[in-house]
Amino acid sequence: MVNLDKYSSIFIANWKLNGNSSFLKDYYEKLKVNSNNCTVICSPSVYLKSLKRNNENLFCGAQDVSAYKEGAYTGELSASMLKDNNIDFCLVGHSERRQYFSETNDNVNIKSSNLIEENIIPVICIGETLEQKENNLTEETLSSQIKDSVPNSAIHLNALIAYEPVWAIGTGLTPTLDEINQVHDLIKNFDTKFRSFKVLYGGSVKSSNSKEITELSQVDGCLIGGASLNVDEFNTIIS
């Protein structure tokens, strides 16, 4: 399991569902990873083979993994299926699996909890609806989707947790960066389990805004959608 310890910053490229093989191609070539922190590439599922990784600075991530071990579910991939493609992190409850494939706290404990077994680090994705933040029930939200998403057996050096407030994703709006750092100090003193648990910013991540998220005292990295399909745009992120 990668030691999440010696990275200073974590960043993660969410491609969703795009990318080919050319894209690979021309994407790992201009690929410039920074030596202090930690790279992840979640690419769809049908590419996972062709990503790269150094085992130093630049992992392999899934977008997502079955809440089954093994059986007759057609078209699922299991952690241990993950594990046999050299995947080291996997996404968990992103707020479009949650939107649109009814995606539910349950099952992103079961997922975790499957991952963690495989020595696959799940990313933990939780956040709040705009409804919810304009009713102030974002701490409820939040505290409820830990404590239902989190499984018992993670701990700071085998899972991370991503915040992504559902109202800033994809739209170009993000909270301030008070609002951010308020936000990852409530998931740390959730309990004082989670103190010591790197949390990652995510919701319209860009070159930008990140070097202001990252340089927050409680951010410790981004998950980073649509800019990470820019290479460019992605390297400006990470470096």
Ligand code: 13P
Second form
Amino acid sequence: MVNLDKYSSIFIANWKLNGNSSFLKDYYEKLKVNSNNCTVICSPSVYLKSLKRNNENLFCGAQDVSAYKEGAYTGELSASMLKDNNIDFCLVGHSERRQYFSETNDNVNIKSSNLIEENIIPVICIGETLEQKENNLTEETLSSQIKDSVPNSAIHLNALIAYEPVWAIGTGLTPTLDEINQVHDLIKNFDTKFRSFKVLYGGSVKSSNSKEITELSQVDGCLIGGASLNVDEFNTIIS
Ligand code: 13P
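Now that we've seen the form predicted alone, could you pull up the form predicted together with 1,3-dihydroxyacetonephosphate?
All chains and molecules follow, beginning with the one already shown.
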């Protein structure tokens, strides 16, 4: 399992449903990993094996995993198959999966637990919608997502939490720096066990705001969507 304690910052590229062979070739030729940080590329699953791990701080991440371990579940990929293919990280409970694929906290909990059993680090995504934010339900929403989707086996060494406000994803909007720091602080104080967890921020992170976000005291890195598709932009973010 990757030694998370070794890194002060973790940057995860989530390509979502984007990319093809020529995009990958160009991207991996130009990618410049900074050895002080942990960099993870979550490509679509058919391209996971294309990542050239030419730097010990560059890792491969999946965007999802099956809640099932094996059997008649057409189209699924299990945690043990990801391990068998040297995948070290896996996103779980991304808001797009919760919204479009009916992923529940219970699914996220089982998937994360299966990943931990295979020594893969689940990146457990949580975040409030705009409606929840406007109704002052951010704390309640995050608290129940954490309580129900983080398995008992998760500790700061084998799991990550990513705070991604749903309203900030792909919109160009972000919470203020104070708000981000406060929410991360809240997450780390939901329970003593979360105090040492690394918590990443995601939602409209770009090269123009990544430095100030990453420098916040309670932020341990970023989960980047759209901006990670431009390798020059991503190189700047991780530099
Ligand atoms: P954007 O960076 O495009 O807002 O997406 C964030 C995200 O969903 C990363 O998982």
